[in-house]
Each structure stands twice: as C-alpha cells, then as structure tokens.
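Taking the form predicted on its own, here's one chain by itself in structure tokens.
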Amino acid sequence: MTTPDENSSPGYATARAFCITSACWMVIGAFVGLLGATELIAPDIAKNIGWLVFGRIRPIHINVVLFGFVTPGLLAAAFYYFPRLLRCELFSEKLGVFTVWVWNLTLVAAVISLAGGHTQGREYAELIWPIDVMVVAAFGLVFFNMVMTVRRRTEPLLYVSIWYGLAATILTAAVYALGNVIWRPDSGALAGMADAVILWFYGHSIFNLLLTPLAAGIAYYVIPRVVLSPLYSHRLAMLGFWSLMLVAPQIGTSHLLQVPLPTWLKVIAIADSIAMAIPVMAFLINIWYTAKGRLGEIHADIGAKFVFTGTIMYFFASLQGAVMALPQVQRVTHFNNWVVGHAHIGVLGFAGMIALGGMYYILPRITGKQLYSRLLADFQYWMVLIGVVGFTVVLTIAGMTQGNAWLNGHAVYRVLPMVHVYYIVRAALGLMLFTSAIVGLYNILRTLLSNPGGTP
C-alpha cells in the first residue's frame, strides 16, 4: 500500500508556526525542568522565591513540555502532511495561524498561573478552569480545520495518519474535559476515588489517545516517503489504529492499584496494559517492515533518523509500562523514580523524537531550501537521544534503590543519601537537553528565516 501521490500545497503557514512554537518552549521546558533538577540536589537554591518552588516548578515543567515541546512539534507535521495526503489545499491558513496564537496564550497563561500558585492541585491536571477551556477550544479549532480539509478532498482514500491524526485532536478535546471536570469551575474535580479515576483516566489517555496518534500519524507518514517504499501493509495500520482506540482508554486505572477500588477495574487496567501489545507491534511491524533493508536511507535523512529513533523508544516504553501494571512490579516501582524515567522514555524519547523528526523533515519542504545546518541537527539528536536514554538509566536504578528501601522499611531520609548522585547526574543530563534545545530552536530559525540556500 503506497500513500497517495503529493500535490503542491502553498503557504504552510500554520505549519511553520507551529515548528517556531515547538522549538521555542522546547527551551523554557528544558530550562525548567533542568531548574527543577537542580532543586532536588539544593533544594534551598529557590529558598524564598514562591514562584521557583519545586512544586510550582514541575507543573510548569510537565505542562510546557507536553503541549507547548512535543504537542506543537506533531501538530506542525500533520498540518503538513494532512493537504498532502487529502490532494487539497488546507481548509484555513488564517485559522490554523490564529489557532498557534490561542495555543500560545493559553501556554502563557498556564505558566503564569502556575507560578503564581494557581492550581487544580491535581497530577498532569493542574490547570484551573478559564485555561482548561482554552485548551480545549484550542483542540476543537484544531480538528475542525482538519476535519474540514478532509471534506474539501480530492484524494478518496483516507491514509492511516489522517485516521490518527483526527482522532488524537478530538478525542483528546474530550478526554481532557472529561479529566479536568470542566463542567465544575469551582473545583475541578470529583469527590473521593471517583475524582482519582476519572484523573486516571486522563492522565494516561493524554499520552495515549494525543502523543501516540500525532507520533503514528507522522512515522507512517515519513518513513514510506523516505525509502521510498509501499507501506507494509495497511491493514495492519488499521489494526494497530482501532486496537488503540479500544484498549488505551482503561489503562490509567493501573496508576491506582494500591487504593481501594473495585476488583473488576484494576483487573481490567490491568489487561488491557498487556493488551497494548496489539496495536503497539502492529505499529511497529508495519514501520520496521516498511523500512527492513533501507536504514541507510533513513540514516541520511535528519528527520526519518528522528523518527526511526522514536519508534525504537516506543517499544521500550511499552514494554516498560505493561511490565508495571503488575502488581508485583508496583510494590516496588510506585511513587518513585521509576515512574519518571518511564515518563521520559515516553514522552520525550519517542513523541519527543518523532516531533523533532518531523519538524526536521518538513523545514525544508515548506521553505523551499535546505536545512540551514545538518551538523547541529545531528548534534541535538545525538544530545537528545544520549540525554534520554541517560535519564531512563539513571532514574530507574534510582526508582529501585527508593522501592526496595520503601518495601524493607527505611525511612525516607535514610533513602534520600543513597539517590543524591543519581539527582546529580539527572541535572548533568538536564543540560544537555537544555543546550539540544538551543541549538535546536537556533537551527529552526535559521532554516525558517534565512534567505534560500539551496534544493531541499
């Protein structure tokens, strides 16, 4: 299964405001987080700034990195890729471009907030009402200008990453109201185990039912133009698609296996964490099949080795993350470092990676020149894949050392010793990153501003 032949669709207005908006809080979320970082070695460094405090500082982290790093990277590949695919031009430039205005205030108004103190109080939920609407208007104009660009197509098939693509904007419109209780502005939230469900429920789904179709949406997009090759089959794209749809929206109970909730849901997180093998291998047999025999040609292209990169990611992260929705497993990963190393595998090795590489891989198609330097494109994929794979190693042999000290019944000072290091060479990793985004964001720029250099 070939994807369909690609007509010319100018502008990309959207698309590159979207790439600017990735790679510029790619740097304020790198920043944080390295801030963050360094609290947790000294912890008094922010001492009397309120503004600075770890636990205003990792919302602000989380927050910026999802949906102003890794969500706008996607974004701008699709609304790349969606005119291409559909043989039309894009429903509305001018919305698309006042769409990347909304998005941009609300990621504003988010950290402001934040750092101000103003919260919901609830994990990867923080956001208060009037911002929580903003997000999902900004979702809602984001499918509707897909939406409506399917419609006005010429192309009667509808490729796997159109399919991933609308249903990550709009499912992620709803779950994220759904989640952040959006029709209670006083609180935010439910009472009792029903409130930790329902954040579960969305906790997870933001990775699952947004990162990883956007993330699909773009490796089964640029892996096949790259090597130039049929699809392996789209039959298994299907398959992988719906298998998705139906098994990752249960999994976030598996966050809440230790708390009294009914048998049958944790049973059931329980299983279809496992079960997320299906659509997870049915992705990755498809892309790897597609590219079997032509890793030299993914290699010369920046972006294709981007995305390459992710998909590998993702199949540890899966891996990772069935493994601990065990009970047995939990005992000792729970509430520890584990779980963030998990996190970051996730999020930034393979959603991360996948942005980045289509960010990469559209630049020099929608200006028309070449990428202004190969060089510091491979230096940030270097830093970013060594400063990934860092965190993953060093958070998980900190997460066992917290587990199994928590479950032999150290008390927490006792354990906080034993971790410093690892804390220390967190840091070192976070700024590596940091230093990835610079240069990725000076890349990006340089690329988007600069006169043309050359033949993409």
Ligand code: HEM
Second form
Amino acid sequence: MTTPDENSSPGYATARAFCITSACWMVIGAFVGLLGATELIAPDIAKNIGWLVFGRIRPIHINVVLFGFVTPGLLAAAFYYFPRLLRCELFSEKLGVFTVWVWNLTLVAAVISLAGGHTQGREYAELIWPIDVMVVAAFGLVFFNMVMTVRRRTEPLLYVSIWYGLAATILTAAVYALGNVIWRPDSGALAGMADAVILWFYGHSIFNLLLTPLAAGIAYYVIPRVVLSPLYSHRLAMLGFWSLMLVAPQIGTSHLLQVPLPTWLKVIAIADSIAMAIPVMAFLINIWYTAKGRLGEIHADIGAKFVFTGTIMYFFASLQGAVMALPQVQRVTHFNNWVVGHAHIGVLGFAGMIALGGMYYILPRITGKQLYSRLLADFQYWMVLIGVVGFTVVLTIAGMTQGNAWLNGHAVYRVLPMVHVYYIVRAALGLMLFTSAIVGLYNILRTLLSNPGGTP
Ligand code: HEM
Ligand code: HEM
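Structure of the form predicted in complex with the ligand, please, following the form predicted on its own?
Shown next: the complete complex, the earlier chain at its head.
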C-alpha cells in the first residue's frame, strides 16, 4: 500500500501561520514552565505578586504548551499533508489564516485570564466559559476546512493520516465541550463524583484523542516518504486507528483509582489502559517496519529524525501509562512527580517531538529552499532529547521518593528536602529546553521569512 502521490502547489499560508504560532508559544510555554520550576525550588521568589504565584503559573504553562506549542505544531503539518494527499488545494487558506488568528487570540485571552486568577479550577479545564467557546470554535473551524478539503479531493483513496486528522479535530471539539461542561457557563462543572469522571474522560482524551491521532497522522505521512518505501501495512494502520477510537476514551477514569467510584468503572479503565497495547503497538510496528533497514535516510532528514524519536518516546510513555494504571503501582505513583515525568515524556517527548519534526519536515517544502540551519535544528533536537530524558529520570526518582515516604507516613514537609536536588536538576534542564525553544523559533522564522513566496 503506497501513500498517494502529490501534485498540488498551494501557498500553505495556514501551515506557515501555525508554524510561527507553535514556535512562539513554545518559547513562552517553556519560559513559564521554568518560572514554575524555579518557584518550586525557591517558593518565596515571587513573594505576593498574585499573577506570578505557582497556582496561576502552572495552568498557564499547561494550556500554553498544549494548545499553543504542541497542537499548532501538529496542525501545521496536517495543513500541509491534507491538500497533498487529497490532490487538491486546501478548501480555504483565508479561512485557515483566520483560524490561526482566532487561535492566537484565544491563547492570549487564556493567559491573561489565568494570570488574573479567573479559573474554573478544574485541571486541564481551567479556562472560563467565553474562552471555552473560542477553543471549541477554533477546533470547529479547523475541522470544517479539513472536511471541505476532503469533499473537493481528486484522490479517491483516504490515506490513514487523513482519518487521524479528521478524527482528532472533531473529537476534540466534542470532548472539550463535554469535559468543560460548556452548557453550565457559571461553574463549568457537574456536581460530585460525576464531575471527576467527566473531567478525566476529557483530561486524558486530550492526549489520546487529540495529540496522539495528530502525531500518528504525521508519522504515517513523513516516515514512508523519507525512507522512500510504502507503508508496511494499511490493514495494521486501520486496526491501530479503530482500536484507538474504541479503547482510548475509557482511560481517563484510571486517574481516579484512589477515589470512591463504582469498581466496575475502575476495572474498565484499568483493562483499557492495558488494552492500549493494541493501538500503540499496531502504530509502532507499522512505522518501525516501514523504516526497517533505512535508518540512514531518517537520520539524514531532521524532520524524520524528530518524528522517529517521537515514536520511541510514545512507546515509553504508553508503557509507563499502562503500569501507572495498575492500582498497586498507583498507590506509590499517584499525586507526585512520577506523573509529571509521564506528562513530559508524553506531551513533549512524543507529541512535541513529532510536532517539531512535522514542522522541520514541511519547512523546506513550503518555502522551496533548505532549512535556514540544519546545525541549529540538530542542536534543538539534542537539547529536547536530553531535556525530556533528563526530566523523566529525575522526576521518576523524585516521585518514587515522595510516594514511598508518604506510604511510610512521613509528612510532606519532611519529604520536600529529599526531592529538592531533583527540582534543581529539573530547573537546569528546563533552562536548556527554554534555550532550545529560542533557537528553534529563530531557525523557523529565518527559514520562513527569508523566502515568503516560495513554492514547494
Ligand atoms: C497506553 C497509554 C497511556 C496510559 C494507559 C496512560 C495512563 C495514565 C494514567 C493512569 C495517568 C494518571 C496517573 C495518576 O494520576 O496517578 C496518566 C496521566 C497523564 N498522562 Fe497518560 N497514559 C498513556 C499515554 C499517554 C500519552 C501518549 C500522553 C501524552 C501524549 C499522556 C499524557 C499524560 C499526562 C499529561 C498525564 C498527567 C495528567 C495529570 O495532570 O494528572 N499519557 N496517564
Ligand atoms: C516546552 C515543552 C513542554 C511541555 C509540552 C510540557 C508539558 C507539561 C505538562 C503536560 C505538565 C502537566 C503535568 C501534570 O499535570 O502532571 C507540565 C507541568 C510542569 N512543567 Fe512542563 N512542559 C514543557 C516544558 C517545561 C519546561 C522547559 C519546564 C521547566 C523546568 C517545565 C516545568 C514544568 C513544571 C514545574 C510543571 C508543574 C509540575 C507540578 O505541578 O509539580 N516544563 N508540563
């Protein structure tokens, strides 16, 4: 099974705009993360400056990296491969660029409102109602543009990347609205346990139904192209897609194993967390077998190098996720830095790496010239790799220290000195990641702006 060939040559204004958006917000997101990490080392550093306290900085960091850096980076590549795989022009580049403006306006509103203390106080669903509506509208606009492009296609075959792109955007619009209880503007919440269930149904769906399908779509596009080989198996790709759709939505409840929920809900969550092995391995085997024996080609293309490394990180994030969903393990890992380590290997190591890879893959193709600096891109690659592996190591050790100490009855204030050193290493790694984000922004801007009218 081959990927369809390409013959369209639109201006890719939307893909360009999403690239700039992602690169800029990566710098801001990494900076805010660094600020949060510094406050965890020196809690008095921001004194009583309201908008700088950790409780406000943390949701700003999370919302900015998720919706500012990773998602737009992934969408940039999607807006490149949709017209090419469908052999037609994008339905509307104007609508695409308008969407990017709405997107950025939403992010600015999110940062200002969170910094000002306006929050609905639910993790990953902190944003207040008007901004929730803007997020849903932005995803709706992306989906509309994509689906209208599918309608005008000249290629009858819908390659698996198209399935993933469409599913990710429409499901996120729906799941975001549900998880943010958008029909209750005042609180954005249900009552009691039902609220926890719906929140975490949405919470982990952001990773499994937004970031994962978008990232998988890019890997399925980039890897066969770079290694100049057909995809290993279209059937396996379909198995991966449908099993993800079936299994992933139930994982969220595995965040709630420690709370008084009906046991059958927890059993489904645990069973499905383990069953995630099916979509995860179907995707990974397909990509890795496609690349088998051709790692040289992947090494030579910086975009593919990021993407391929992202698939390896996906393996580790998923393995870790399945282990964390076992109640005996979660008794130790819950509510501590182990989970923060998992979050960074998943969101940055897997989805973030693939977002960067997608952008570096499309940049020379949408500008019609080489990347401004391969050296700088390689620098960023190594910094992100060292940063994310380093984060995982120190946060896992810190998490296990915290978890075991708490199980042994130690008070939190006695455990904090034990993990202080890991917090310092995390901040040092964060400084490295922040620097690499600035380098990435510079490289991406120089590549894009030096040839604004290029053709692929
Ligand atoms: C087989 C796949 C996966 C499983 C079974 C899984 C399972 C879990 C579980 C059980 C938790 C909650 C742990 C706790 O609170 O004690 C969690 C948290 C988290 N997961 Fe995953 N995970 C998987 C893959 C991923 C991937 C691929 C990503 C990123 C793209 C990701 C991102 C996150 C994040 C950000 C959190 C932290 C949420 C919070 O703030 O509490 N996970 N995961
Ligand atoms: C730019 C890519 C990054 C991504 C995609 C990312 C992603 C995330 C995510 C998903 C969480 C939520 C974790 C959870 O709820 O369990 C988080 C928390 C956090 N991140 Fe990042 N992050 C990035 C960069 C950084 C950097 C450069 C630093 C600097 C050290 C940093 C420091 C933190 C801190 C301190 C937290 C809060 C941890 C806590 O609540 O204990 N992050 N990040």
